[in-house]
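Take a look at this single chain in structure tokens; it is the form predicted on its own.
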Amino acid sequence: MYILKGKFPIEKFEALQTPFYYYDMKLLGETLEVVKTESGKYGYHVHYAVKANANPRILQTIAAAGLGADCVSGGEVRAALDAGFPAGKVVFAGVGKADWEIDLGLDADIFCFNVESLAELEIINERAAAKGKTARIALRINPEVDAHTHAKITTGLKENKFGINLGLLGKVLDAMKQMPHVRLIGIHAHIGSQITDMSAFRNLAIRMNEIQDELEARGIQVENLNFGGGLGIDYYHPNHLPIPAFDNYFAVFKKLLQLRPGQQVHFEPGRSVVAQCGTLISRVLYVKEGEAKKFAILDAGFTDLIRPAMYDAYHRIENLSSDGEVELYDVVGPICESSDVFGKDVELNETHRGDFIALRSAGAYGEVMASQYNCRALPKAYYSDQL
């Protein structure tokens, strides 16, 4: 098995309790550099999606490296706020924002509030009509382009809970007429996440196009487009690839979006930002020998990283600590449900009681996504240049 062990600080890992979160802050700095390197080529904006991981540090990196905050929950708005990021560079999106929520982006005066219902609408509009201000929005519209990727991680078709369907689009404009606190600024879409087909983004693409022409039949033209995110990374080779082609991915709209005179394009990348320089580190607690199987028993569960059992996710499994020979392995943790497993018959090096083993790309939805079932407590995050 290729094993990039010296990418591990092993001999500091033995006074630390396990499991934990170890972020490379080195290849985190590097992927941001890609990104603003080929984000910058076109002028485009980058949100990034607090929701993949919104630990303070990492997101203070990311401010600092003058991205902007996606966010989908007034705790995410705040968050973002107090990690850096300037409030003219936030956006909020998500179905079911509360009123203390828009009240928040409201007063923090946020760039942009992704608008997903009529009834959303005429509540941003009542509730800054009491506040004597005009929100900003931008309009989520369902695309209809088929992401190709997981049913439980797309989202722009018609059955999907998020945005505004194309069919309704002139009711909502319609509506607004009458809604003076309330400014159009954008069109927003985002058809899923773990996106690798490009077909995908390049119909998104050219579907925008087509809207944009809808709306100006209206006598609308917007001055944003928002792509949303939904990049995909290689969770089966972080070593070798360990950050996403954010080159292909911007060039593709730039080849077919058709922008209008000063039109600005914005894209909300979470997963493809922070997932390789994270790792959940955990100790084999047992092998267990059973009749058809082997067993490595970590101390990390899906309390840790539930991606394996909510989403059947695949994360490379590496152990650290041994260079024996490769045998086969379930990879489980200790939570009292039959789901929580790793991976099934994984390829690990000979593995004993208190072998290191690392969960590789857990830097997105890992620990953002951690609980206390079986009441475990939640694991720390360590840093690559703190150790």
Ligand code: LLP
Given for the second form:
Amino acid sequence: MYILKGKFPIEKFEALQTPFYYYDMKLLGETLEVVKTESGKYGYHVHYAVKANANPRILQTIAAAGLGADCVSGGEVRAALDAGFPAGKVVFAGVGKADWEIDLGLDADIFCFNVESLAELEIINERAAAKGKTARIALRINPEVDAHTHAKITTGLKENKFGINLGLLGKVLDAMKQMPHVRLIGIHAHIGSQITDMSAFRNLAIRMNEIQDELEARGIQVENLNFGGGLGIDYYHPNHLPIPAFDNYFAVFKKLLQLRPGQQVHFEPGRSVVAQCGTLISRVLYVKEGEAKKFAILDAGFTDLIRPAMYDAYHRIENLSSDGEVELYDVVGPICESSDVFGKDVELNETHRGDFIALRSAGAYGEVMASQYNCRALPKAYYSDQL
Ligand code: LLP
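Same protein, different state: after the form predicted on its own, show the form predicted in complex with this ligand.
Time for the whole complex; same chain goes first.
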């Protein structure tokens, strides 16, 4: 128990208004080093998925490490450029790009639009023509590979709204012949998130080989292959395995991909880069003794971290202030909704009003998904090197 607590500067937390996000910048730096070393072994390109955490300080750190950015809205493209990501390393995905967002990408001269439908392709061609430009595009294919993850974060199946179905690829390629203002530079696929079963990535690599064969039969060769993101993290052991196994992940592609000469390989990891460096720090407002249960009522709620309420996600919860006997608590927030629960029957050291509670592995899809529901303030952020 004590080792865990050593990670957090509780004395410095005393003066701060909870709840807030606390970022371990040393761990982020170490994670980025591993990403760079492991991808660098094979010359792979990594575009950090901004959606996982768009906090400016986090973005600046990732940009300074030399990664590119994967964006899914005009707002994210702006945030990425503001943080120092070069436009030449920005890719832009999303099923519903508005005209102004396409224009923004064209004006900034981003590396590539990941295109999700024929309808979108037509509009990009039109907008580029109006500017006298040619847009670099990758077709996002729906590879029909099962990611074996939560249904709400699976994207690569036929019934999902993402990407172009394999059966329709030919039609899109034919239509493209009449679109002089788009240039096909790549194929993109993303199958889902929080994937811990490497066989899903193996199947994706193999499927990409098949797609390439099909393209070649039509006389098409693309310069870039993009495999999206999705590498999962260990939510149960944030201390023992703080950096995901990027070595195994990239090695799967190295081993299985049949690259054509000169082809470049790209990835868009989000969660695996930032999840473990972020913790939501909260304080206990009340301990309520129910008839059947004990509740630890926190000052953080699903407005600060929505993953448990939205996806039944597990986050490790620790009482940073107590070494007392371990007891079971339902850990809940103050929001007026019964789904505002962080965990049921959680083992916590004996808990009292005012104790600091850590919700671990919250650096990805935490702060960035916060809301102001119930007129609550957005959580602030503090950084280990600035406290
Ligand atoms: N590329 C594309 C096209 C994506 O849609 C995503 C995530 C990523 C990359 C990054 O995936 P990652 O490496 O982070 O798994 N809010 C959910 C996760 C939604 C993921 C959406 N797309 C959660 O809290 O679990």
